[in-house]
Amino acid sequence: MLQDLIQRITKIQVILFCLLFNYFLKAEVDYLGDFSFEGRYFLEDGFLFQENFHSSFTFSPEIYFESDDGKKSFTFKPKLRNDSQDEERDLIDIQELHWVLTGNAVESRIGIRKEFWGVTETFHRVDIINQTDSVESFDGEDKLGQPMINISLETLSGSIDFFALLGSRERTFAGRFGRLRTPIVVDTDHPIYESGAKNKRMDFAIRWVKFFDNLEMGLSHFSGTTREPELIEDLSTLTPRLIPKYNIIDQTGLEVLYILGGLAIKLEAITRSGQKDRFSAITSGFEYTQIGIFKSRLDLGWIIEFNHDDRIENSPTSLGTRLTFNNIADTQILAGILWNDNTNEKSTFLEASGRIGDCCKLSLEGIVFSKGSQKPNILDIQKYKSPFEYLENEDFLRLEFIYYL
């Protein structure tokens, strides 16, 4: 029946889209979007058959209506991305297929769309409505597109959000020949999911914030199925597997921010059930930006974040550095560390970025893994001691180019 209903809501979508669509042939029509091209090198040799050279082409235009009041508007986003070497990397997805109306204090969004929440840089907790895209990079902040309706209330007390989630995304994983995964390979294509709908399970969520003078608070509840699966070894084949298993969860979330002056103090916790046993988890930290270093139009930013997992025995700490050029090109440079006082274990990375003229923009990511005092047992990937001590080998430089339209 739920099924059926998902079916039927999706449906009046499409006739609301083509409605829409034919309303806004009158209305001026943007076309935005991008085309981008990526290298990425390892600098050791990763597992048989891995190549160390990886590239991928992504092309994401971007079509958007806005009616004359500025009260209706209309986002088709695609996104397509093909890779050199591991065809799970390959991809497909609508990022963004949605309309909006905006009332008095009302606002509707219906379709598909991206919704970011949180605060902190290392680790986003609260994050949960989009399915992470964790092929795309290493930091995990890339996200599929979700099917959902949105509610938002401006009140006196705060905006209110109100989330009806149309079916749930899988999480994509590197393939056998892709770098950056697991020593076992994922097996995508037999994920277990706790809810009979399968991935056609209508989640809900809900999230009030407000602002206090320099505080902004936000609380948030998500109920449905997990973004973040359990990897269940299966050894019963010749060739060892990791399933994913999306369970049903309740998650309840906090975020804090505070401004002041040039400090900003962040705080991300949750607690969630659903997975085993009962966790919660938490990031906090500061970041202080020091406003025209040596008399100049440079902004150096420094960054530490503590973090806390009941379910990973030693959390990693980070600190970083901000460095933003405030010129036409948009420079900016990101460099820091996590490490692990218990296992000495450091992930060491490096982000630059800049436009080149009103047309491009180049970036520069690096990352070195130093494993620690501890080696893994790469048969029990549940039991490992951090996010990234099975990544010794996938130190990377990665370049991109990206073209606007």
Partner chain sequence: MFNLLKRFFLFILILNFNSFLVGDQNNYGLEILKKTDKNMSGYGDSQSRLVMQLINAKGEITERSMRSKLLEVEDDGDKSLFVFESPRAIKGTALLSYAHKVEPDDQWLYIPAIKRVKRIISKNKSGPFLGSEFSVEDLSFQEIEKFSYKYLRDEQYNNQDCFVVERVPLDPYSGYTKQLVWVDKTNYLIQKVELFDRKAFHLKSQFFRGYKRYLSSFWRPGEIEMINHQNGKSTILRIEEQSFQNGLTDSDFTQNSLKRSK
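How about the form predicted in complex with its partner chain, since we already have the form predicted alone?
Below you will find a single chain and nothing else.
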């Protein structure tokens, strides 16, 4: 019986190995990826005297190969990050390790992947498959790899994706010596899970997307471990801490994109239950691009987005502009402001980036926070109605140099 099992396992392994070997023989292997250096300089001292200069290295190689004219492919992309100050910002993550098998109107993707949902630019309400690597960048667009089985069907009435998500990932939070952190440190080593299976719970999601000429629509549902943990205050230990609590949630999302001449009208809305009361959140706005401003080859894009979140008394509005130079170096300047009408809280950012030769890219970014009329209270997290209160002294400049392998 046992021998039989062992034999069977070895057989499967041998077959898998042969398949892999077959892949290697048939396909040309692509080695890609990048290596980057980042320096961040904070203009003011941290409230707990954290350092002002933080640097980090990130190495993210990628192996890719395909066969059958791209109908079958394999991707492996780990990510390693080392930070000079904050060990919570060190990272070893498998961003991608998956096979893709393409049939006629069906695609199966098995393994660790990244999957993006949504249409808006400043807040991503609907996007939920991957956990956010929140310490990587301030915009929250960097994600951790998610193990899954994803079947994607292309039908006449749109494409439908089914996801079985094998476990979940914990959000990253800055540590004791990190910057851009909550006044009380988040203890990522002792998270609380609602599910008995903790982070091994199998979650499910489904998404339907269809486009009709000028209209694109998406409807999705996610049932599983939340990606956005509640932070529970724990004052029982010597040093107070915040403990992330991962509830089981149900979230339904709607995405709409409508193109009216040169204007894109966007909407993302969710309703979520499982974390305290059911709530809704909406981000909606416009995008417009002026082509060839000042009789030049420069384009100037405008974005304005409004937010609503049942959990917050008043949500901020964001305005962004993007100046595209349309040159060989792909130079871009992004500027934006996020403000709250009622509290006068503001964050302003400017980011310039461009390629250097064919190998490299340089970007420079600066963010200034202004807490507005709220009074900070370092000891009581519940009184923080908005994140900007503790970001008041966290204005920073960031320089990133990327070398593409």
